[in-house]
Amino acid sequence: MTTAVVTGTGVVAPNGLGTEEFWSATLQGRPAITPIDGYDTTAFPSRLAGQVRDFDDAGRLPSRLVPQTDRMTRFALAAADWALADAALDSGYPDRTALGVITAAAAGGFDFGQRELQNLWGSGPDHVSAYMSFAWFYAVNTGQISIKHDLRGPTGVVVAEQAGGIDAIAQARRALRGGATAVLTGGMESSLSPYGMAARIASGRLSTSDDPERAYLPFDPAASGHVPGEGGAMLVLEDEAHARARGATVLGEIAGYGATFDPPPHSVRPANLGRAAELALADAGLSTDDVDVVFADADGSVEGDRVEAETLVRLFGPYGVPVTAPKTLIGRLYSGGAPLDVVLALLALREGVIPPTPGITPGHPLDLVSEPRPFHGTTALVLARGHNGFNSALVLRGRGKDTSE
């Protein structure tokens, strides 16, 4: 059986560009939820977001790609560049059909779409960009990355909101088992334009608080929804034998995966998040006793938090395992959120410290990590749920700092 390992990461997050900057900011508990400042939000009931700052399009991308792409695709291209560089995967690798790309995106290019709709109705159809034909599409990140890096192997796109980021990584692992040598995978989002926020607000799941420190409080009795964010992460997944043969640094292993779907709303049947976790652990050949830390989905709604908290208590017992949700610093990033959690989990296992979830007073019997906590764990469980019933779970095994393990 092929063992899928992570050999490179690239991060674009509201509190850091690049993996190390993101890790440092998260350990420090540096918040990045602020009032949206790109337009007048007076008419919007939700006015906060985790916004990526100081991302220089022109400095990070070929000039021809800037007018062709939405902001989320520019993020994805930059993160892919960084992940490949981190993996030191030779751009001259001879068999390009063995290198693939599988990404997740839930919203697509909202900024680009809004601008071209304005052009259409404000100036006429002759003023709509030809690139509108693909730049808005949620599949475009996979296409642009594969073209830019000449990756001709397995490709795919997963749409399952927050859960999609985990599903894409699992699909990449499947591609490795099917014969691919390496696959770029992850998720990226940016839909904070007026058009995008109008769609988000229609879900009824966003916090309407104007206090950045109190707007997104998962597991807290004061929870009132979530704050959206933009960004995400790309990872290089590689067959371990290939990675070892070329002397790559292995950050950790994708050891297990499970996915389920919830019953319809108002069903008397229970939610299936716990079943997804159980499937992932079984896939990894592990039990709940082996899990050293959980990176929670952290929905931020009263009902969503209750379901996740009860699931964790059923699986691990009250206060039975350290739980963290550093996404409270940056907001929920939808498809981009879970890959960021995977990066944090791998770094936590490597560095021996759990990143914190600051500012939360838990209203459930959870061991919620509020300060950076040293630990000696080797296994992490990452949970993610997508709106309308998607549940996904990923088990990660750390490899420490020693690349010879």
Given for the second form:
Amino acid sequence: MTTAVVTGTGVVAPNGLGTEEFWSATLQGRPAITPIDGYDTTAFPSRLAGQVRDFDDAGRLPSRLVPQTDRMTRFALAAADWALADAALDSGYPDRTALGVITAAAAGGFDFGQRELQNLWGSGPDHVSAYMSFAWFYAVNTGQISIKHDLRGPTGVVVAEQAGGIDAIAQARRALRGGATAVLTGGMESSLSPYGMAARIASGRLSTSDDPERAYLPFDPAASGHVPGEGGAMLVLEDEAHARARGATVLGEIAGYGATFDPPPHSVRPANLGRAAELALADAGLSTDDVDVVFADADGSVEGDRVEAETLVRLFGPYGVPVTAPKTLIGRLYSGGAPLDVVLALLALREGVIPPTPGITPGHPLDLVSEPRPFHGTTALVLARGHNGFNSALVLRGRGKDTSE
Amino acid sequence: MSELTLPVLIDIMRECAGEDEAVAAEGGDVGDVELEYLGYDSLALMEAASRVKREFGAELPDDALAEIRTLNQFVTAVNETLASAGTRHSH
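Let's see the other form, the form predicted in complex with its partner chain, since the form predicted on its own is already up.
Every component of the complex follows; first up is the chain already shown.
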């Protein structure tokens, strides 16, 4: 069976551009939730977000691509560049049909879409950009990355809200088993425009707090919803034999995956998050005893937190495993959230330290890691849930710092 | 100002479809270079045609647009449309 390993990462996050900056900021517990500064938020009940700052379009993209891309696609193109460079998988790789792109999307290009809707109703159909034909679309990040880097192997897009970030990585692993040698995968999101926020607010799941330090407090009795954020991560997933043969640095392995769907709202049947975790562990050939750290989904709603906490207690026992959710520093990033957690989990295993979830007093029997914690783990479990019932779980295995065989 | 000129069209292309590296490299001699070589695809051409329609009042039929291979052909097609319509829009 093909072993799928991560050989490159690229990050665009509210608390750091690039993997190293993001890792360093997260370990330090540096928060990046602030009042939205792109527009007047007076009329909006939710006014905070994890915003990416200092991202210079012109400096990071060919000018040819700027008029035809949404902000999320510019992030995705930058992160893809970085991930490929990190993996040292350059444009000289001979078989382009063995290289794929599979990304997740949850919102699409809301900023671009809003602007063109304004053009449509404010000025008329002649004023709508021809690029509206694809710039807003869920699949556009995959398409633009594929074109820019001439990656002609298996491509696709997975839409499953926050769980999609894990599902895309699993789909990339399937593509490796199908014969691809490397697949660029992950998720990138940006929908903090008024139109995007209006859609988010309608879900009823956003915090209405104006206090950046108290607005997103998963597992805390004061939890009141989540804060949205923008950004995400791209990873190069590669067949391990191929990676070793070309001397690539292996960060870790995607060892197991499981996904389930929940019963309808108000059903008497329980949620299926735990089943997703069990499926992922079985897929990896591991048990709950093998898990050294859990990166929680950390929904931030009272009910969502209860389900996840009860699931973790059932699987691992009370205070049975270190749990962390560094996304509290930057908000929930929808399809971008889980890929960032995967990057953090792999770095935690490599560096031997669990990044913290500061400022939370859990109201559940969870061993929530509140400051950086040294550990000697080999296995991480990453959980992600998408609104309305998606549950996905990924089991990661570290490869240690020594990459030589 | 009524007729479309090559420098004005180049500015429009840059604004609505960006600038390929090849455009900068060619300097002022891009008028007869194939659009494909300049990195402009059919959507870039549609986008520019939409801008030209708004600013000059010249609407190129789709089949005429499909025939255009260079910026100079674009300029000529627009100005012929303007002349035949007898319209003179200020810019």
